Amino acid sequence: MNATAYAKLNLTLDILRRREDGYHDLQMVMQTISLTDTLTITPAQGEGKITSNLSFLPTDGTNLAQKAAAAFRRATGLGGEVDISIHKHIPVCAGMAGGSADAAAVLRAMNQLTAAGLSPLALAQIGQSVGSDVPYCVLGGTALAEGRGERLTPLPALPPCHIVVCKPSFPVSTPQLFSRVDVRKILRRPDTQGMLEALEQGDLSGIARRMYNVFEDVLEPWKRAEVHAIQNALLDAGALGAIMTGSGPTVFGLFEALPQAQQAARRLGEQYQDVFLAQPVSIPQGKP
């Protein structure tokens, strides 16, 4: 069975507090987009294995797609070992939940393969044991994510628009970013309530004005400078707003007009390898 994994973007990302368990309580408005990976899930002859078009992806049982298949079997008692082949288009370590999206795609596919008939919410609950972003990636669309990301509230859809996504070549360590965050010293936060109201009104300009990610402020200075350079390039090309997604380093901008978005993607493509033109999507439920 073939399955589709959808990349996510953060329209907002706020860190509210550090919890006693060492994790942080987050508040994020999330959106799935049309940038996808393609997975093929096949019943295995013996122990399941994983392959990919990227040689550096883990295949030793730590891959989230493998973990998702095992979590589904534990939760349902259904299905045997599976071979998973992943064709990656979503950049790796990019703040776009590529690994979590692959895990969510496996859960949807296993649900179909075994005729388990689980609801999307039941699959999302299984996904909690795999990773914090997996429940959202199961459900997709536009949603408010709270806690570690597992508490989800569906929101009105992001209005139709064109999204230019650009990933610079350097990596960002999520644990390192979290270690730099002092919640008491966060001076600028996203207007989450304003974002929810703008989504309710279908106001794309209002949505774009309220996009913000607190992680941008704790990047190393030279990385922050490059992120801001990409943001400025998107804004100069006509983006209504541009921010970093997740823990980065990927930056995206929202455009009303397709020609402006295409021109921005062409210009950034002259300097960066990972540049994509996408649209907001919801995930067809009941399909892998």
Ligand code: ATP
Given for the second form:
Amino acid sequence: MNATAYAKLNLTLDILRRREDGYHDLQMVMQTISLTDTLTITPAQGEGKITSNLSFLPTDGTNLAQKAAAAFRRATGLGGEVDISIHKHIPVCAGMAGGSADAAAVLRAMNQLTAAGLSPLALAQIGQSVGSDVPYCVLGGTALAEGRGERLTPLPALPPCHIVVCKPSFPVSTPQLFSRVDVRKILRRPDTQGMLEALEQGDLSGIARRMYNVFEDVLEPWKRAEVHAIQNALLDAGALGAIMTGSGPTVFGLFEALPQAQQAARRLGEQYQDVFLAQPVSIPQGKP
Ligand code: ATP
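Switching from the form predicted alone: structure of the form predicted together with ligand ATP?
Starting with the chain above, the whole complex follows.
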């Protein structure tokens, strides 16, 4: 069985507080996009194996796709071991929840393969034990994610638009970024309430204007400079707004017109390897 894993972007990312348990309470508006991995899931002869087109991805029980299959079996008592082959297009460690998206795709596929008939919400609940972005990746679309990202409220869909995604080549460590954030000293935050209103009104420029990610301010200066350079290139090409997604380093811009988006993608493509043109999508529930 084939399954599709959809990347996500953060239209906003805010950190509200550090919790007693060491984690942070987040508030994020998330969006699924048409940049996807393709997975093939087949019943295994013996122990389930993971293969992928990227040699550096884990091929043991730490692969989130494998973890999801195990979590599904534990929760439902259904389905045997599976072989999972992943063709990745979603850049890894890029702030686009690629691993969580693969896990969500496996959960949807296992639901079909075993005819378990679980609701998307029940699948999302199983996904919580795999990773905090997995419940969102199961449900997809436009949503407000709170807590560690597992408390989800569906939102009106992002109006049709074109999205240029560009990943610079430097790595970003998520734990290091969190350790640099002092929640009392965050000077600039996204206007999340304004974002919800703009979504309600289907106001694409209002949405783009309100996009913001507090992690941008705690990047090391040279990384911040490169992120800003990509943002400026997107804005110069006509993007209505451009920010970094998740813990980065990927930057994206929202465009109303396809030709401008295509031109921006072409220009950035001369400098960067990972440049994609995508559109917002909602995940067709019931399809793996
Ligand atoms: P997030 O946006 O949720 O923080 P990310 O996009 O920054 O995630 P991922 O691409 O999900 O990061 O990868 C994070 C880590 O998970 C990497 O170290 C990677 O090796 C590991 N990983 C495990 N399984 C997968 C998978 N199926 N696809 C990608 N990465 C995986």
